Structures are given as structure tokens and as C-alpha cells.
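First, one chain by itself in C-alpha cells, the form predicted alone.
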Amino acid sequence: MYSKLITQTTLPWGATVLSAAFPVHGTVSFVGSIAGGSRMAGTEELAKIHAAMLAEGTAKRTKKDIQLFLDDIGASLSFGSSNDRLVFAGRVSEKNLHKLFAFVAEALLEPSFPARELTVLKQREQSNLALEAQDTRTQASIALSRALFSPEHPNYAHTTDESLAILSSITRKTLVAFHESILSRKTLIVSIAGDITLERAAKLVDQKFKKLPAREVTLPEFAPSEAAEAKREIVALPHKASIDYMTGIALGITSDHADYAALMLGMQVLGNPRGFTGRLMKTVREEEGLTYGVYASMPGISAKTDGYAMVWGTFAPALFPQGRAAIRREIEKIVDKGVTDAEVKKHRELYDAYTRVQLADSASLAQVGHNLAAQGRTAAYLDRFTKTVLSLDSKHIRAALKTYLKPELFSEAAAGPIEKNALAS
């Protein structure tokens, strides 16, 4: 059914092109990248600055310029940073589609990082920063990813100390000499979806981006992180309301394993992030009444990454004992226990709805197609991976769960009003 709705070729000089028919009366949405990112800036600040002055100027064109220029097409336009790619993503009529990609271009191609709009963007972000070190439940994830992993590895997070600190050294020659080094056809990724064929958005990436330099990028290479010890880490901020608990575990595996679909359905029996119907709400939050909110996720994961299984939730200090030790008993029961076959139904058929849900309108559909090439996949792998999804039972689930999720290597991050010896036993 996917491998219907998603085509994709290569250009002769590397590029991938996706496209996807979708009824949206003459528009399109797109979704653009080049491999960069954090990984490749070795900060995620430096790839967020670098990524917003994108869009600041170029030698031809002032910010304002720039503004002027799409609200003339009636477009919309975005640059940004993900773990390993510079992205560009946008939405305009098929007709002005190629004045916006020739603008990208021009943006990739001749950027001025102008150094008054490097000084206001600083700023913005400066505050920020601000505002995230006060944030639970940022620093207690903040706590946990270096609890989990070494500061080579993609999923490990610099302190809002440091960032600070990295923000400050960004300068104008900085982000010219990154930019330099990302810059390249080679890696480019464009994914389109609307009322466009492949065929006419091949010819435009090709029209508008073969100028693009054939420059060879390697993303730095890094070792996978497997749990080896628990690991306690507290974020002491005395005068919050709430305490935000995070726990977690280092899967060394990434998406591709062949125990990926069962792990990541048993994540969601134990904790569906995407509503109520985890376990964890059901205890936790509505039979004992200690939370607002919990969940279980797989943070980090990819086709090339390999992630962790994680538990958030959030407390008022008073219950703060009682909801970690009723996280911590279902942690353990799920995987002493396993999962019953009616929570297998419930959630296949909720992945299943998901899926469809993200096919649901051109922008999410671009993206969708974006992230399959991104990683190395066709829209072929998404009939395969739902296929799987469907087939799975409690004992599959079971026998992951009990793989991975080792209770006793758990490590365990928490901030807010809380005592420095609180995750002591």
C-alpha cells in the first residue's frame, strides 16, 4: 500500500527524489535535506544557529528580502537541524515550486550569515537556555541521556552550561567554515507530496540544486552503548512545583534489529506516549492517583542509531517516593510478567491507526517520505514494518522485553525540589 503512495528515484549526480500524489488543489509540501546536524557540527547549537541563519540573508537578499519574497509566492519556509541532517521544509503552489526551490539553493549556496542577525538570533537563544535550565523536565532528560551514553555518541546532551558556552564561541567565521564542509549534492534528500509527479520533481531538484558542489561528507563514527551499571543523577531546582522522574536503559540495538518491532510494542503496552491506553496511565495516574502524566518511549532510535527504552513522569514532591517506586514495580512486572494477548490486539491496531494518521495530509506525507530515505529505506520497508507489527504476539513481546530491559541496569534522572539522596535505594 506504501510502496503505492511513495515513488522515489536517484539523479545521476546522487540526489534522492520522492514524490507522492496527494489532492491538495495545486499546492505541495516538501520536506529537504543535506547530512549535517549536530553530528556533524559536534554541537546542537552550533547546527541550530547555523540552520536559522539560513534564512537571514543571503549576498543577494536581506532578511527582509527574503520575507518579501515569500509572501509574494504565498510560501512558507523553514531551515532546521536534526541529529544528522541540515532540513528545509516548506509548502507552496505547484506553479511557484520552482522559484522556491531556486531560492533554497541560493540560500545553500550563498549564505552571508549577516553578523547583526547572528547577534539577535544569540540572544533569542540565550534566553532560551534560560528558560530551559529551569525546565524539570528538560534537565532531568538532559540528566539522563549522559547517565546512558558517552559524549561521542549522538544521544548524549551537553548541559545548559555548556550549550551557553558553545553559543557564545558561534561567530560569523564558525558558521561559514561548517558550512563549508556540510555543503554537498551528494547527500541531498528531497521529498515532495501534493499534485506533482515524480517525474516533474525530479526534473526541478535537478534543475535547481545541480549546481550544489559534489563535495564527499561522512557523518563521525561512534560506538554503540549497551547498559552496564545503574546510574543516579539529581537536578537540584528548589523552587519548582513538580519533580520530573525519567528512567531508562541503553538498548545497543537500532531500528533495524529484528527485535526492534516487538520491543517497541511492548514500550507501548507498558506506556503509550501517544495517549491514554498504557499501562502506566492506567495505574499510575488513574487507579493511584500520583500523577498527571506517564509514559514509555524509545527515544533515539533510528536506522543508523542506536537508542533507549525510557519512562518519564512527572510529581508533586510529596508523592514523589510513591511514583517512582509504582514506575519502577510496573517496569518490573511487565517484564517478569510479559503482556496479555488483548493488549496485543489493542495495540497493533493502535500502531496500525498511527501509521495511517501520518499519511493524512501532504506535509506529514513529505515527511514521512523524507525520514524512509534518510535513513536508507523505501516506502517498501513501511508494507514490511506494518506487516510485522500485525503478526506479533505476547510471547514475542515478551521474550524482547525480558532481552532488554534489565531493571536492575536501569538508570534513573530526576530535577526539581528534590533531596540529593532521593534515588538512593
Contents of the next structure:
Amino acid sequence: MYSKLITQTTLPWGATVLSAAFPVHGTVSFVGSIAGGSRMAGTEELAKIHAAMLAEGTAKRTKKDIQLFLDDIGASLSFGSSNDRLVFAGRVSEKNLHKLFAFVAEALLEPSFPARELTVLKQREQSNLALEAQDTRTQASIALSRALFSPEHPNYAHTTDESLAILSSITRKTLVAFHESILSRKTLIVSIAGDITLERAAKLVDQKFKKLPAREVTLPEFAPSEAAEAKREIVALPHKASIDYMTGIALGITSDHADYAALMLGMQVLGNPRGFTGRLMKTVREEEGLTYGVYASMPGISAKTDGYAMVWGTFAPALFPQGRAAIRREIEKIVDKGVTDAEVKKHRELYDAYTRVQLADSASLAQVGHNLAAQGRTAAYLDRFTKTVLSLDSKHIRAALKTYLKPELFSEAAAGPIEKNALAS
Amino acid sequence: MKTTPTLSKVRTVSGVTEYKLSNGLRVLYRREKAAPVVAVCVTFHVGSRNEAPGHTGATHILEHLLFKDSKKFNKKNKKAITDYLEWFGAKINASTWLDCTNYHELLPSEHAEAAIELEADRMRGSLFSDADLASEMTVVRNEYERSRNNPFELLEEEMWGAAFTEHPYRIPTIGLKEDIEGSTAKKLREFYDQYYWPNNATVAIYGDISAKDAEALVLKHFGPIPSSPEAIPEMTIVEPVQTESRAVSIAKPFGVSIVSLGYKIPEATHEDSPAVLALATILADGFSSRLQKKLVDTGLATDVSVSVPELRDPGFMTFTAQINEGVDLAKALTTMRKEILSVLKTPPDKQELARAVERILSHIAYDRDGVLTEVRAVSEAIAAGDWMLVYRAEEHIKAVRPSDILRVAKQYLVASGETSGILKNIA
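I would like to compare: after the form predicted alone, may I see the structure of the form predicted together with its partner chain?
Once more the chain from above appears, this time first in line as the rest of the complex follows.
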């Protein structure tokens, strides 16, 4: 059914174009990208600043000109970056889409990277990093990712101090060199949803982006990370009111692996991050009253990148020892005893419902289409994967949980008003 | 004697069918097959405008309490309101403002009945208690503190408080602290019993559900609910005409300084409203707006914005600028006023108006991206007095001419209707 909703084609020169017809009164939402991102840049900071600078000026237009142009056509446009893509996204009336795409092509082909705007952007990012240094959840997340992955792995994060040092080293010259290294029409993906046909979408992409260079871009290789030893990391922020705690394990598999669906559904049973339907919220929050929020997830995983399984919880300092023990208990329990048939049935249906509710507006449809193509998939994958999830039983899930979640190898990280030895036992 | 409920078609406009249930409930239905989902939104025609002195904040607290147990959906029978719909993968939320309160869900279409049944049950069957109120007060207090800690919200609220002397719009929806603290389940129950009735509500059902099924579900679940035994109280206070300019001044260590100018505007259903929206857009919405050029591009401010709320009664639009450090705030305010009033001498030409209209048309379209977004927009229009405002907005804004802009500028940008605000950052 999803393969009927999101259709796609490949242009002779390499670009992938996706389209989802959705009635939005003459407007469209779109998400596009080329290979790039922090894996190509070497650091998240360079990838982020590079992307943001594309809207700051071109050889033909100043930042002000760009803002006025977007105003004139009633459009929104943003540039950003992911692990492995330079992304552009926005919305505009279908009649003005050609103008907006002409500008995106101009920003990619002729960015001016104005020095004044670079200084301002770097200052703004410094302020963001100063806030990040005091954010307990972010600091715990950084510490856990460093415990689980090597510096070469896409899921490894720099400390805030390292990020500040990298940021200050970014120059206009660095941006120009990075831009030249990634600019290629061969890796282009454009996903459009709204009042548009695939034929029209493909024609527009062909007209506006064909002139991009046809460079070969190869993402750097990295070795998958497997669970090795449990590490414990503390980030002391004594003046904060609460502790953010994360415990996780590297999985060593991508989302293309045969066990992924069962593991994903098992993690949903453990701590579905959407609301109160997971075990962790029922027990640690509702029954024991130890936290406001406690969830399980599998971050950093895609068709190309191996990710990790993680549980997060936030605790008042006095309740932290009990909260940590409760989380560890629930992980051990689900690995040891597995899940019930009733839980599997409910969570299978819930997964299916989420997918449908998620695809109920043009912006989400454009995003999902783009993400599928970025992972080398088509919408048929959504149909297949949903079918796989709906066929899972408690045995599949128990086997996957046992294989990948080894409680003794879970690393831990905590940030906030916490003693140095709080994770010792 | 019990009578069988009936549902009568009233009209169909822009693909939306309006019905009236025999108990007075208005029903709006639109078939949309683009996604296999249904959005359900119940709008109660009660907002903070209906709160009596001493009971401010009641509408908002009641909104929170309607997520507690109801007769059919409660923790005892393991069908707690939030859990119940979450198991269907639903997106659930609610909101309260000056003129209305709404509760809405988006969920897979085959579960539409779950949302309709739940909304019907809590319309008259909510079981909230003092214990529920006590547990929810932490969240409500936190919301209150956050609004007082936000410099923009604080200045805006103080300006509305000065601009209105009689009408309840002078009190923010969150309420006054002493009233919030003085809330009891008994008082809130009285408020619930006055306003939460089918003849004071509209339910919108949009999505992949047939008219026949939607009609049957409405009759089954909302049909048995009786109309209110007494007439729903009307709020009849009329704000006296403002005859002199007013000013608000705040000095607090917020880290930012702000100046703002507000003017009285007509109710949303007034024929001048589209032109007022276009005027506000020309002046302060977007990078090409006049205040952006005068205040931001010259280095006086870092940002400008405008708020044009669409309300049931005559309201208040505000132009706001975050002022750069070291800039004299009184001078910034004077510059802002001068630029706003310059529209009287230099009205927009066709091109400037066309640019503003293009922006507004984009917003109108984005407000209808997906059935959940659309029913929420419809709920706002219901609050403002006419659900069809959503579907006529495009036609109305396209009809605005440069001469209309000059006319409404003369009518509403008057010194005697002005309220100014300055929030000065102190160390």
C-alpha cells in the first residue's frame, strides 16, 4: 500500500526523484539531499556550519536578497546535515516550486560563504554549545556514545569542548574545500509531496539540477562497533536539579539485518518512547514513581550504519540509585523471560498504526520518501517491513533480545548532580 | 420519556457537511481519502472569556482534568483515557484559549469509533476529583511560571491587561495566580456543568471514513447525551471604546529588551478583518516587511513580529520588536510608531500588497496540510464565530485592494486606540 503512495524514478544522470500525491491546496513539501554530512566533513560542526552557510549568500544574491526572494514566493527553505547527507527542505506553492529549486541549485553551484555571515553563525553556534555544556541529557548522550563507539564511527560524538575547538578552526577556505568535495548530481535525492505528479517532479529536478557536476563521491569506510566491555561515565554538573541517565550497548548490525525487526519490536515492548505503552513507563514511572520519563530506543541505526540499543531515564538525585536499579532490573527481566504473546500482538498493531498516522501530512510524506531513498530503499520496503513486523511472534523477539542485549555489557553514562562513584556497583 | 436522537443535514460548503444533532451538537464532516486516518476534534464554545471574576484559569485547568478518569474510560477498568487511545497509535492533545477549548485526536481510520466514544463519554461523564486536581496542579503551576518567565508573553499579557478594562480578554487564559491556587474540584465541576454540553459544542470528523459511518457513530455515542437543562450562559460584556492611549512598562532581568505597540481590531467575522491581516503582514511579517527594514536592517532590533488574533469579539493586534543592547527603548518605540503610521501617507502599491497576499495564502494552505491540522484550524474558526472562515479565507484575502489597506489603517491605527509596551532588561 505504501508503494502506491510514494512513487519514484531515477533520472538518466543519477538523481532519484520521489513523489507522493497529497492534497494540500496547491502547495508542496519537499526534502532533498546530496551525499555529505559529518561523515564526509569529518566533524559534525563543519557539516552543520557548511549547510547553514548555503542560505547566507551566493555569487548572485546577498543574504538579504535571499530572504526577500523567499518572502516574495511565500516559501520556507532550510539547509541542514545528517550523518551522511547535506539536506535541504521546505515548502512552497507548486506554481513557485521551479523558482525555489532554481535557487537551491544556485546555492549549491555558487555559494559565496560570506566571511561576515560565517563569523555571526560561528558565534551563534558557540552560544548553542555553551547551552549544550549545561544540558544534562545532551552530556549523558555524548558520554554514552563515546563509551560505545570508536572515534572513526559515525555514532561517536565529540565532547562540547572538542566541538568548540573544531568550530573555531572552521574558515571560509575549509567550507569551500568541503563543498567542492561533495557537490555531485549523482548522489542527489529529491522527495516531493503535495499537489504534484511524479512526472512533473522529475521534470523540474531534471531542469534545475542537471547542471550540478557529475563527481564520484564515496563516503569513508568505518568498522562496525560490537559490544565489548561495559564502561561507566559520569559528567558532574552539581548545580543542576536532576540527573539524566543512559545505559546502552552497541548492536553491530544495521537496519537491513534479518534480526532488526524483532529487536525493534522488543525494544518497543521494553520502553516505547511514544507515551505510556512500554514496560518501563508502567513500572518505573507509574508503579514505582521513580521518574517523569523513562524510555528505550535504538538510535544511530540505518541501512548503512550499525547503531545501539539504549534506555534513558531522568531522576531526582535522591531517587537515582533506585531508578538505575529499576532500569537494570527491567532490562535483565526482558532478556531473561522474553515478552508475552499478548504484548507482541498489541505492539505489532501499534507499530502499524504509528506508520499510518505518521504519513498523514505532506511534510512527513516528503521526509519518509527521502529517508527511504537515502538508505537505498523504495516505498516497497515499507510494505515488506510492515509485513515482517506483523508476522513476528514472542519467540522471534526473545531470541533477538537474548542475542543483542547482554546486560553485563551495557555501558552507562549519567550527567547532573551526581557523585563520582555513583555508577561503581 | 426517551426520544430517538436524529441528525439533520444543514449545509455543505467546500466539501464539508454540517449537521445538527437533536441535542444541539453541531457536527462537521469531510471525507478525505489521502491517508488511512481520521481526525476527531471536539470544540467546546467556552474559553477564558467565559470565566467569572475569582474563577480565572478555570477553563484551562478543566482541560487538564478532562484527561483524568471518565465513566467509561478509567484506571479501574484499565481503560485510562491517555492509555486507551495510545494503544491505537493515536496522536492526542487539547488546547484552551480566549474563546474555546478543544480536544483532538488523529488515529487509524478503523479506530475512529474509539476517539468518538471517548470524546462523547468525557463530554458529560468526567469523574475528576480533588485528588486529580491536586496531582495536576504541579503541571498547571509550572505552565503559569513558564508564561511569567517568558519576557514576550509577560509583556503581551500586561498590554492586553491595559488595553481591555472590562472585557475578560484582559485576563490571560492561564488565569491569575490567586484564582489558580484557589481552584477546587467543586468549583470546576460547576463550570463543567454550565458549559460542557452538546448544545455548546462542535465535533469535527475528517478523514477516511464514510459519511454513513460517521453519522452512525455520532448518533450512537453523542446522540444519547441530553442537552443542557438550562440555557448556556452568554458572555455579554462589551469593552468600552478606548479614548486615550495607554502604556505599560516593565523592568526585569530577562536578558532582552522589547518594545511593542498594540491597536484594537475588529472581531474575526468583521468584513474589515482580511484587510487588517494584510495590513499587519505588510508592516511586520517577513523579511520584506516595513518594520523589518526600519528596525532590523538598521540595527535597532534583532527581530520584529506581529500578532493578529482572530477572535469572537473585537480584539487587539500587537507589533513587537526585540531591541539591540544599548539602543534607547523610547526612541525605538517612537521609530516603530512612526513607521506603522507612515502607511497612512504611503499606502502599499499593488506589488507590496501582492507579496503580502502571497505569504498569507501560503499560511492558509499550510493550515490545511493533513486532516489533523485542518480540524484544528476549523476549531479556531469555530471559536471566532464561523467555521467557514477557514474555507473562505482565500477568497476574502484575494479580494483585498490597496484602498482597503488605507481605509482600515485610518480606522484602526489611531492614537486613542493605542497601547504601548516597553520591557527593559536590567542587570
